[in-house]
Each structure stands twice: as structure tokens, then as C-alpha cells.
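Coming up is one lone chain in C-alpha cells, specifically the form predicted alone.
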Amino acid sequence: MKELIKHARELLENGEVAAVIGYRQVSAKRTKPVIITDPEETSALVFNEYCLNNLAVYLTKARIKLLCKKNDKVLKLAITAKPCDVHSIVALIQENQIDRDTIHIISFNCHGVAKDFGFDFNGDNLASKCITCETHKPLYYDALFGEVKETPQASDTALARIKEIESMPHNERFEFFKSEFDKCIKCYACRAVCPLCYCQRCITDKTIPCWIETSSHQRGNFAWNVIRAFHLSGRCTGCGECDRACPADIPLSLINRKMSMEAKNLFSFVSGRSLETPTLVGSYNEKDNNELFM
């Protein structure tokens, strides 16, 4: 990754960016996010099959925005992003949370990542989002690195599971999600890692009035998980971080992917794919499919 290190160093030395958000290797099969402001520290930057975190989540954090302000001048942030993570950046730009002119996107030709830290990178341990990924080269970038390689082959077990759940009678489907949501401990890790959960104050943190019960029981768990799924409808870019972060192994991405499938089927919309396309929930078209309301 000499090219990545050289590029990041030049950006900081020339004062083109306030910081570089990237990855640092911490063990053979594990990386962690790092925010670099010193050109000397860019030598720690890496990009490989264990760069799992979606770093776009940092772009809307207040503490990161402070880095961009220097003598009343707004500086850019550089971010290393997998092609699928670029989708999240696009979605944030579409929703007016960040400005394209203030983000320097460093991306890579990607052939997939491992499903989690500690696993070998192969077809058996390929992240589910990589199995159906069609964006091996980023749609938007300011600098592009990495070789073009083939992604390991694997079956789409997530889609098969979605179809299996859809075929269940309503009562069985309810029991399936009840058993899954019963495992929720309300840690909100899914919220913390989601780039599209950028509200400064989440509805779950409001107690007067209390919209969602904070205790970890069936009613509160159902409300939290279902409402969050609705909030991500037509917005989720499918990064899969919620699944990976959940300590209870609740398959949250099954719901989010199903919602994304409906958005594509009914409105031909896929989140985070085009800066020229208005957001699904923020626009109205007379030709939109009305099947949902009939």
C-alpha cells in the first residue's frame, strides 16, 4: 500500500485535508479505524480483506467536523472507503449531511472482505454483502488504488433465508422475529455503526414523551427494531455493519435487505448509487408505483 501511504502523506503535508480516516493493522486478521492528522503517521495505513468497518459513519460525527475548521476555513476530510462504503457516502451527500466538495474519497478496486475479524478470507468466510456485490470499482472517488482481482465464489444464503421467511404463514413469521428480537439487549450497537443513523439525538433517547420503551422486553424490542427498519427503508446501502456489530447475532440485514428489494422492485431505486438521483423518501413522482397504498 505504498501508493496509499504516499498519497495520504502528500494530502496532509500540502494542507489539502485536515485528517485522513483509514485503517491500521493490529494483528494478522484484524484492523481498526484510525484518524491521522500527522503526515508521519500515514505509514500505518493499510487496505486489505480485513478492512471491515464502514468508515463513512465518522463523517457525520461532531468531533470529526471540528477537525475541518481551521482559522474559519473549512478543510476537507480524506476517507479510505471500499466501493460499497462509497454508497454510504453518496447517501449522506444525497441527504445533505455532508458536502461532496469537503470529502476526498480514497477508494480501491475491491474483491471482497472476510465476514469478520479472525476468519480466513475465502468463499466460506466471505462477507454476505460481497457475494452479490456488483461494485468492485467505486462509483465515485478522488484517488483509486489496488489490483483488480476476482471475488471468491459463495452462495447467497441470505437471499435464500429471506425467501424462506417470506413463505412462512404470518404467525410463524411473527414467531421467528419475536424469537430474534427477544435476544436484543438494547445496546444500540446497530445504531452506532450505521452511517445513516446520524440523528444528533435518537428517538430512543427521548423520554418525554417516551416513544420507544428503553427496557429490553418484547414490546420495546419490537418497537426499536421494526421502527429502525422503517427509518432505513429506501436508505440502507447494505453495508452489513449492523449484523456484524450485533452481540446477540440478530440477522438485522435480512429486514433491511428485504426493504431494499422492495424499493428496487416498486420504485427502481437503489440507495447510494447516484448523486444525481433524488432520495426515495425525499421526492415524489406521479408515476410512482401505488401498490403499497392499495
The other form holds:
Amino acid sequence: MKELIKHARELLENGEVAAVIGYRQVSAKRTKPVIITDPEETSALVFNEYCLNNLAVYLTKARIKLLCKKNDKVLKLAITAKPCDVHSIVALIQENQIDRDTIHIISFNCHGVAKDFGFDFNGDNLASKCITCETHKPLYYDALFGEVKETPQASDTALARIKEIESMPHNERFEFFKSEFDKCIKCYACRAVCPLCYCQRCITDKTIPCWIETSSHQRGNFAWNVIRAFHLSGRCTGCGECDRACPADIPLSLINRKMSMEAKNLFSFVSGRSLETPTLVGSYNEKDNNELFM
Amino acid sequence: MTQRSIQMDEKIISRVDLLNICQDVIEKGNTLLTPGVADYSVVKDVSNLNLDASALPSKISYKSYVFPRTEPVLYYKRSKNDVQLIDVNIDSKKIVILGAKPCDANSLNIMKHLFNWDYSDEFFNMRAKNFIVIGLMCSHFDEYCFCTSVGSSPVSEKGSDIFLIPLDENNYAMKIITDKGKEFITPYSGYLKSGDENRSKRITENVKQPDVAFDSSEVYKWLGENFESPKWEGVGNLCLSCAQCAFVCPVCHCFDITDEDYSYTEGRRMKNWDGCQFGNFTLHASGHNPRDIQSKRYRQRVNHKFRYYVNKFGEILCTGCGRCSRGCPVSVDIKEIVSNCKNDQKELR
Ligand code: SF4
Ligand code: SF4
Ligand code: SF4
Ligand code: SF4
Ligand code: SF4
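So the form predicted alone is up there; where is the form predicted in complex with its partner chain?
Starting with the chain above, the whole complex follows.
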């Protein structure tokens, strides 16, 4: 932690960055995002198994970009990011939402995070994404901290659940999604926490004409959850934030993960892993599977 | 709608008999709700009913059963020269809530002011009339609870028609608070034994209560004097503009009216939940939005709860349940914000 604080402090004191987006501890098993512009405040920064938020969501916010404008200069923004959060940053760079040159990535050797605040950190309470994580060391960074530690063992129950849903007959699967989407209250917290839901005007907010009914009835909820699944297909990096944010406990990550599996199987593409590979939806390859054309 | 409080001896009911009453409620075709982890849900089978005073408040309150997240308020048919309006039949089923937390139980009493202010909302009123709240003392609190700072407490009977206090594993003290509660319980008098007020008092007096975190009248004053305070920027930077906080809240009540056409000639007018943190909340047709940035929207949330509602209806629009904070994806904590407003911190966040 000392090194993290020292580094962040120097960045601010030397005027290299306008702000540091990081985590501060609020109780034993909970942290929350903090946006620091005053070097004195860097002492609050932490990194541990309760740093659940994917702070990349802040990178596209106009008000955060505004913080970086100092006189005529545009300063960099420092962000503390878990290796998986770096995937979101990469995806944002690849989608031309941010410039690599304007972001200073402070990352960590990561051995996992808890599934939610308040839970002890162990194999039973490991976040689902950490069970299959292949990047305990970040793929891209400007500063790296933290010791390498063993990730607790846990079984991939989410994958088992996906297989189970895949094997359901059509009508049963439909009933499953119907009962899950029925719970949706359309709070849009899933959209709000998603780093890749950065549209200035979401299609659900367009009312002339109204494509997605704003009503939270069955049709409206289906339309919303399905459109979000499609808009994130081949883009979602699997951070699991939508799942964590959903007050109705809808297992959104099952849907997103299934769509990511499809992208991988059909196009050998995994979102947010490389600054060299173009995005899936933004590129065309003659060898792409033609069966998908309707 | 106002419920007269009545004085009645305290009763004792066993867990088994309470479940018998619940079973009867269901068999008569009424809806029985109990709190779960995510939401209050409809009980179909009473045998696995778990009435736990030490449970956390569910993530979502039960307001949707009185003020649904979406509902038609009228249907319309268009013909060449005419529009025909068709009324909606409001479901008048009785709804019994078993085990409402004290911080939920008073929610309808707080919201009813709004729904009967310049217009009497028959949808809300009809459902509220058919609602029976059986409250349950609460023996759990966490870092987000602050009922004691907004005039309530874990043993508050406010808003309950009947109030339960767990005496031991198998028995509850039952207080009948309102006429509605009395009317509900009378057919089941056979299940009730006479109680001992001193016994339940000993329990309620020893319940651990959250410390009072702030003085709401000071918050009221600070809000009046600090509308333009730069302190709002901190939380404005953090908040992600969803409506988790408003939609899980037992007393937030903003709604939006929208028309849904089925065809060129038919459709319906819907009343849908709206949330003041959305970027398009109060967005005018001209494109102007008086609350154009997030800090102004969060300021609206706090002012509405701790100042405007107090001015208009004499009550705080918050029961201190802490749901909004517990569930906030970026851990914005309304208790922390309100408690710190007068401190000399640079920012509220
Ligand atoms: S997915 Fe990997 S990088 Fe992300 S929190 Fe889990 S272990 Fe760390
Ligand atoms: S869809 Fe969910 S899991 Fe995927 S990037 Fe967005 S918040 Fe993360
Ligand atoms: S967070 Fe959950 S309840 Fe809210 S809109 Fe998304 S799916 Fe629906
Ligand atoms: S305070 Fe939290 S829950 Fe409320 S709108 Fe902001 S991010 Fe969403
Ligand atoms: S504002 Fe928050 S704490 Fe207050 S009643 Fe609503 S959800 Fe509960």
C-alpha cells in the first residue's frame, strides 16, 4: 500500500496527472471509489480483495475528462485497475473512447476479489470471474504493485449453470428467462456500472420513436435485457459489475458470459485483451463464418 | 384512509398459529407477502416461512405492491373523429405483509401525502386501503441503517396495523395497533392468548439500536443555506446516474407517464417509476434540463428527502432503511452524506 500511495502522490505532486481514481476503505470488508486531486488525500488509497468496483466506468464520463483540463493543458488521468479492469480499459481504447496516452494505469498482481462486500475472502466467496481468470498479472500497465499470491480454489459453478440452461428445451429456457427478467425493475444500474455502456444516449432513452418500451412489464423487460445482451456481445470483458449491481439478483453474467463464449468459438475473439487486435464488431474478415448472415 | 390507533391488550400467538392464519389468508385468495433477500415475495406455501427479526432489509422494498413499477392508468381507442377512453379496473385484492421491517412499515403513511396532495390517486389509495401491515421488531442493524436519525426505531410500531415481537423460538407478542388490524385479526381471536406487556417491553427495551447519526433539523437548515455549495461536486463525480437508490427505496415515488400504442387505433397510458438520478429526469422538450449535471441531481435527491418533503408535508421522505446505500454500486452512502454536510469537509462523497 505504501508504494501505491507514494506513487500516486508523486504523480499528483509532479503534475503528471490531474487526478487519481482509486479505492478507499469504508469498513472492514468494503471499499468505495474515490477520485483524488489533492496529493494529501492519497493516503486513503488501498488495494485489496474488496476492491470490487471496475473504475474504468469513470474514464468516459465527461465530468471526469473535464477534471483533466488544467488551464490550456490536458493532463493524464491515473486509474487503479485490477488486471481484469485493464481489459475494460483496453476495450475502451480499441473503441476509440479514450486514448492510451491520456491514461496512467496503476495495476496490481491480483489473486482475486470477494463476490460482494461483506463476505469473507475465500474459495466459497470468490468472485465468479476470478475462478477462470487467466490474467492475474495485467496485460498493460504503467505501474505495477502487489505481491503474487495464490488464488483460492473454487469450482466454476457459473459454467455448469450455463451448460444447464443450454441443455434446456426451448420453452423451458424461455420460461427461465421470463422468470428472471420479470424481476427486473429497470433501474438501469447494470448499464450505469458497465464501462462499455458508455453511449451518451442509450437506445432505451430514445422516445421519438420509442424503440424499447420504458415500462417495466414483461415485454419491456425482455426488450431491455435482450438489447443489452446484444449490445454487449463480443464487447463485454466479463468484469461482472452488472451482476453485482443488480438489486433484483438477476444472473446477468450468465448471459454475458454465454455471449462471450460464442464470440470466442465463432471468431476466436476475446474482448479487451489486445491493443493490436481490432474490435469484433468494428472489423470484417472474409474468413468469418458466413452462416451467421441472415 | 387515516387509521385511528386503538388501545387493546397485548396478545401472544404461537408461531404455529401465526402460520395457520397465514395459510387461511392464502386460502381465501388474498396475497401474502414476506421479505426475502432480494425482494418481498408472494408466499404460496407457509410451511417454509421464515420470520426472522435479525434479517437484513430485503434489497427492494415492497412499495411496488401499492405503487407498481408499471401500470396502465387508462386505455384508449381512436376512431376517425373520436377518442374513446376506457377505465382500468383496479385490483382490490387484500394484501397482507407479514414481517415488515419497521423501516418499511411506515412507508405508505409517508407516501400517501404525495398521492393525495393536488390529486387523489385512486390506484394508490385503493391498494393502500386493502393493505394490511404486520410489522416485526427488528434486531439487526448494520453500518447503513439510520432509522433512529429519522424519528423511527427498530421497535417502532408506526405504520403497522399489527406488530409482532418475538418472545422466544415459538411465540410472539402481538400488538393490535389500528382498526384495520383489529378487523383483520378478530376472526382469528381463538388463536390468541392474553399477553404480558412487561415481558415484551423487556425485550424491546434491550434491542440494540443504531446510534443517532445526525440531527435532521440541522440537516434541514444546512440544505436551505447550501443549495449552491461546491460540496455537491464530490458525490456528483462518484454517482453513476442509475435509479437503484430510488427504485429500491420504500418512499421514493416519482413516476413518468407514457403512452404505448398497440396499433394505429389502440393503446394504453402507463404510469412508470422514474428516478431523479437519471440524466433525462426533468429533461424538457426544449432540450433544457434544470438539473443538467449529476451533482445537481444528487442534491435534488437529498433536498427532496430532507427539506422539500418536510416543507410540504411535515415529514422526512426517508425511513432510514439504508437500502439505497447498501445497494449503491459505488457505495454512495446517504447517511454519510447527510451526517457530514455541516462538517468542514471539502466535498460530500
Ligand atoms: S478476474 Fe483476475 S484480475 Fe480480476 S479480480 Fe479476479 S483474479 Fe483479479
Ligand atoms: S456487461 Fe457486465 S460484465 Fe460485461 S463489461 Fe459490462 S458490466 Fe462488465
Ligand atoms: S440492474 Fe437488474 S433490475 Fe436494474 S435494470 Fe439491470 S437487470 Fe433490471
Ligand atoms: S447514488 Fe448510487 S444508486 Fe443512486 S444513482 Fe448514484 S450510483 Fe446509482
Ligand atoms: S432514501 Fe435510502 S435510507 Fe432513506 S428510505 Fe429511501 S432507501 Fe431507505
